[in-house]
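The chain below stands alone, shown as structure tokens; this is the form predicted on its own.
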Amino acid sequence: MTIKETLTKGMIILKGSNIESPKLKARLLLQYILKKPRQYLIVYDNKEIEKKEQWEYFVNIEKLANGVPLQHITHSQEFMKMDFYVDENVLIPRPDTEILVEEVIKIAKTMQKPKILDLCTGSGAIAISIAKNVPEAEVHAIDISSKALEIAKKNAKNLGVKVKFTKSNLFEKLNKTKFDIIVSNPPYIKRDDINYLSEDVKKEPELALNGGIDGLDFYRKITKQAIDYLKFESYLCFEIGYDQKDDVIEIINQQENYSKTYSKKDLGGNDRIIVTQVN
């Protein structure tokens, strides 16, 4: 089979399984299998593919058709113009989360040698991106999952940044140290809604998705506990679900120690981050 024939067949299989963006995923998978850029596939579309590569391609097309995320096959996801290793043990970083990271970087650059904590770090995408863009910052990252922390450490090493990783259930294993910024993209999907997510999202770790009955469990815990770990006039920064802005602001307002709360939208026009300051 030629490159063109292989791509067409792959796309048809994915389309028949109602997989989103079948043409794009079929192409990206073939680029990964052949270790060639997109331009190669266009220029040499009549080139025959070796039998072994065909076999590997269609085995993985079937995985995609069954809802396995492409990133779990390629072990790669771009975030903040960097390449992160990902697998089934971590949430795949999303472009929307870049809005949160960019805001934290902006705040951090107004400080001298800021001390920053990333809660629920997963792949380490947030912590590593901050460390890369604010090299004078002292960045700490926490996750309850040992497997997630292994991946985060691998990404930090691959991308040449220094982050202090700690296995902990939120603040549990932290000494009473104070931070200039605490940032988190916590699990925020309502427990019952997980069953209705797309098949590829359901293949991601439930630990990184499940925010409790109303999706707000972690916002309550972090907002309350963070006060003991934040300096005066420091910042607490959250990613939120598209419909959670009012609820999260209400949780913040129930604590007396926060003020100057604001939110920002993502590129799709959805409320995506909330930032508040300790007074």
The other form holds:
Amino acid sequence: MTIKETLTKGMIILKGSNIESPKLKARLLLQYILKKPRQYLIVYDNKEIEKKEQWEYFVNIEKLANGVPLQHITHSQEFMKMDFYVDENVLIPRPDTEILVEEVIKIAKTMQKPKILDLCTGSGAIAISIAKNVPEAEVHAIDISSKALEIAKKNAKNLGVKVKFTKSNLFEKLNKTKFDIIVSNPPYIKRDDINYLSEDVKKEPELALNGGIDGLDFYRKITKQAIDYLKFESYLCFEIGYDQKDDVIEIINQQENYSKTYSKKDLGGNDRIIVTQVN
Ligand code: GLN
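Could you give the coordinates for the form predicted together with ligand GLN, as opposed to the form predicted on its own above?
Then the entire complex follows, led off by the chain already shown.
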């Protein structure tokens, strides 16, 4: 079977299972199996593929057809132009989250040696991207999951940055210390909506998605608890679900400690981040 025939067959199988972007996924999987760039598949589209590679390809096409995310097969996701290792123990970093990271980087660059904390760090994508782009920052990251922390540590090492990781349920195990910026992309999906997510998102850890009955549990806890860990005029920055802006602003306004709250949209035009400042 040639490269071209393999790609077409792979795509047809994915299409038949209603998988999103079947053509792209069929191609990216073949690039991964053959360890070749896109250009190679185009130039050598009539080249025969070895039996072993063919077998490996279609085993994984079946996985994709069953809703396994491509990133769980390739163990890789690009975020802020870096390659992060991912598996089923962490949320796969989303392009929308880059908006949050870019905002934090912009704020951090106005500060001298800022001390920054990333809560619910998962793969470490947020903390590591900040550490990479603001080298003088002291970056801390927390997660409740040991398995997630192992991955985050591995990513920090691979990408050559220093981040202080702590296993903790939010601030529980953190020494009393104050930060210039606290950032978080917490779990924010409504508990009962998790059943209706697409098959590939359902393969991601529930722990990283489940935000309680109304999806807002973590915003309530973090907004309240963060006050003890934030300096005067420091920032609290959240990623939010597309329909959570008003609710999260209301949660923030219930505390007297915050002001100058603003939101920003993602590239799809949805409200995606909220930033507020301690007064
Ligand atoms: N953005 C993710 C999704 O839409 C959710 C991430 C989260 O809960 N923090 O599936």
